[in-house]
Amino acid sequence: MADSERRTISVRDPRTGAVDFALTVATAEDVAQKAATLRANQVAWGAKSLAERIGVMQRFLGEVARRKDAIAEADAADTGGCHTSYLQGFITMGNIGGWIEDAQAALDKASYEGPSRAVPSVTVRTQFVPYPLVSVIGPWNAPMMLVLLDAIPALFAGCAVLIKASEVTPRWVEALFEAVAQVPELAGVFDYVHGDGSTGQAMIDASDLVCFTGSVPTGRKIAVQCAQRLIPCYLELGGKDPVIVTADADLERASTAVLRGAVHANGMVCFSVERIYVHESIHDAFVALLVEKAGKVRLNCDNPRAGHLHPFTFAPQAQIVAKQIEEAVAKGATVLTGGKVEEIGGGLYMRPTVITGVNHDMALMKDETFGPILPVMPFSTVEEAIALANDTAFGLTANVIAGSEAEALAIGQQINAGSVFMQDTFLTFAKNRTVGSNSFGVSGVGGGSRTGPEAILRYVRRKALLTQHGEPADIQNDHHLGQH
């Protein structure tokens, strides 16, 4: 196909609406060319020892380490100017840094060689084979870092890696494989594709696992199309993350922590506080604090690095947002402070909205907002407020803030959530290099963990190896077996 037939797709600048990028839409010919070429090179790939490997990605992270403000600037581009994108170098060389620490210890404390427990002459080995080629399809919020969270621990496994960012954010992509190319190794099994839906689909064709960060309905559609494969896929769908505040919370400290955990990157992140419950015997007082602070936030309009809250990354967002808010107003819900899209300079842009008034009936509280949103329910009784944060379909993460680390505990125990932060919201990156955890409801799909060492097991498949160092069994006398 000529390059002037190739389909492509024109791209927005969040921050000035002007359309300033196309990408190239990969054809299912060009994903099934570039798997071919991950494939054959994968075999050496995953026949090099881990310590060969981690030596290729310690060259990697210097490469990584050289770039990191142009890295930053790329992410940034495609946010809108998120705080954290300027973080991307540092986060980067963070995610490769701590797999060349954790990866072997990880592996080793999944390894067996003994004797078997069920048949003590028989001597049983472990043996880890990555999964040849693993597809990682990221989305438009935080996203060369969601990217490279699967992508990092599949390239240490031993897997070949193709990727492709979400056709709304794709300028970080050629910012980090100009630092990939400068190791042949790794360029050798580490590439990517530009497109949309379409693309997506060829390259769980071409897969052997799938990973993919997003929606629940582009989710559903993923796990059919690996189910009808019998591959395996592993799918983060997002939340409808909780925070409960008991009655003997700190104030001061409720409020500050709800505010960030609701309004971090936008509220664009899938562990955003998008529900808050207070204990009606502090609602008011808590909702005037908030509303206090959230006066308080700057848009990044006029500086993309002093702001706090930047444009909504994805302009159709900002409607979704709207009309949620829009529907509570309608059924007896009161805006506080923000609830309007603001355009500035092309870009669009909500203060933090504090609104009251709401319950379950409306899809503030229902649907996933992805929004500088606080909604706000007071409750009576701890038993109630638990009830209302399980009233979901999702089971993310989950927040409690309490009058002591004990009150907050008993309550995070019963919330069916993936991770339950308490005293504090938005802890997810505590987790990374420590525990995994498995999320509730239509949040996760896939089984394994993201987070934590045991990750990079995700991308091997674990065989077992018996050797016989007695006599074998005989037919003859095999009806023996069992009897004592």
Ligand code: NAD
Given for the second form:
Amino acid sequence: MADSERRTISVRDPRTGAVDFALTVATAEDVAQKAATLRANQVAWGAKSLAERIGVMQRFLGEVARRKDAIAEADAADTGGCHTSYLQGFITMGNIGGWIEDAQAALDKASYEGPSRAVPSVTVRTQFVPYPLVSVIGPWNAPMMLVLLDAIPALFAGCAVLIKASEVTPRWVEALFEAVAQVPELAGVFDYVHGDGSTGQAMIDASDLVCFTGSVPTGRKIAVQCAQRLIPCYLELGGKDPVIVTADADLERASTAVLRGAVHANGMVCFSVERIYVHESIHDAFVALLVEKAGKVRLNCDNPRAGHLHPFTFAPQAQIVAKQIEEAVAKGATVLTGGKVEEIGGGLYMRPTVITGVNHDMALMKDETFGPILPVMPFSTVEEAIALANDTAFGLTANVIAGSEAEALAIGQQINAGSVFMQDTFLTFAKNRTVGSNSFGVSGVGGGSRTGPEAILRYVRRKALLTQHGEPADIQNDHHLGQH
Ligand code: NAD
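Following the display of the form predicted on its own, present the structure of the form predicted together with this ligand.
Whole complex next, starting from this chain.
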């Protein structure tokens, strides 16, 4: 196809509103070509020992570390969130470094070589066979970190990996692949395409396993397409994460933790706090503190490195948030702070938005919002609070702030969520790679955990090799089998 006939997508700078970047959409043919090259190169990559692959990934980590500022700046240009992008780069490097340390032990733990229990004359061995080509399709929030969360263990496992960033946030890709280009063994098995949903669909057709992070409606389409091809898919989807604040909670602690959990990265995080249940006896005092602290939060419009809240990364998201607030107000809710989309220097911002008088008839308390909202609802008994927290289609994370750690734990154990953070919020980063978790509801689909030490096992088929050392069974007397 001639370059002039190729479809392009214009990309908006979330800070200025200027359209200053364009990507060329990869066609199904482009994807198939890249997939063929990656598959051919994967044969040698998959045949390397894990120790050899670790050596390559160590060099890659060095190249990423050398370029970490440029990569973080590209991610920041995509999202508008400068300090959050530096954090993403740091987490990405920790992810590579972590697998360098943990990959061998994770595979060893899942491996077996020894006698069969059922037939002791048979030796059983495990062989790990990497899925040749893994496709990773990413969202526009935390765009680099979320794609690499899946791509990195797949590379350690011996797969070739083709990634596609969201068409809303594609700038980080070239910056990262400057590091990839310095490591030729890796460059042969790690590549990218740009594009929208059509490119994503072509990737699914070309690959053996799909990892997707994004919205529930897109996840549903991807699940159907993967089911038609009978290939595995791992879906990390949305959230509507609650926090319960009990009567005996320390109000200073609770208001500080809840505010950060709700508005970090402008609330555009899958595990942002989006529903706040507070015991009726402390409701008014808690709300007053929240309002006071919310008033001190600064936008980063003047200096991207100085403020706390960045603009909406995806402009239409501002309207989705505004509409949910409008509907809640029409149904009786009261906005105490923020609540309005402000256009500053071309960027779309919203200040922390404390809202009271909310209930579960409102989209604001049911649908994912992805904005800096703090809707507070009183409860009278802990049982009621747990029922409200569990009254959701999602189940990604949840939070409990109680008078004691024991009380928080007792409540946390009854909430249906993949991770529950107690006496604080937003503890996901404390969990990464040391422990796994599976989401509840529509927040996650696919076996195995994405972040635990065993996440690498998602990317290999486990093959059983069985060798008979004794005499083979004779068809004349195999009716004895199973009678012992
Ligand atoms: P989205 O579903 O709109 O798009 C995500 C990606 O899918 C994009 O790259 C897009 O091009 C691609 N795509 C669209 N249609 C496709 C199709 N039919 N086939 C294949 N690919 C297709 O999501 P988004 O708005 O970019 O991301 C925000 C969502 O992601 C939120 O719901 C958020 O909660 C969720 N999220 C989840 C996690 C998690 O770990 N659970 C983390 C971050 C974000």
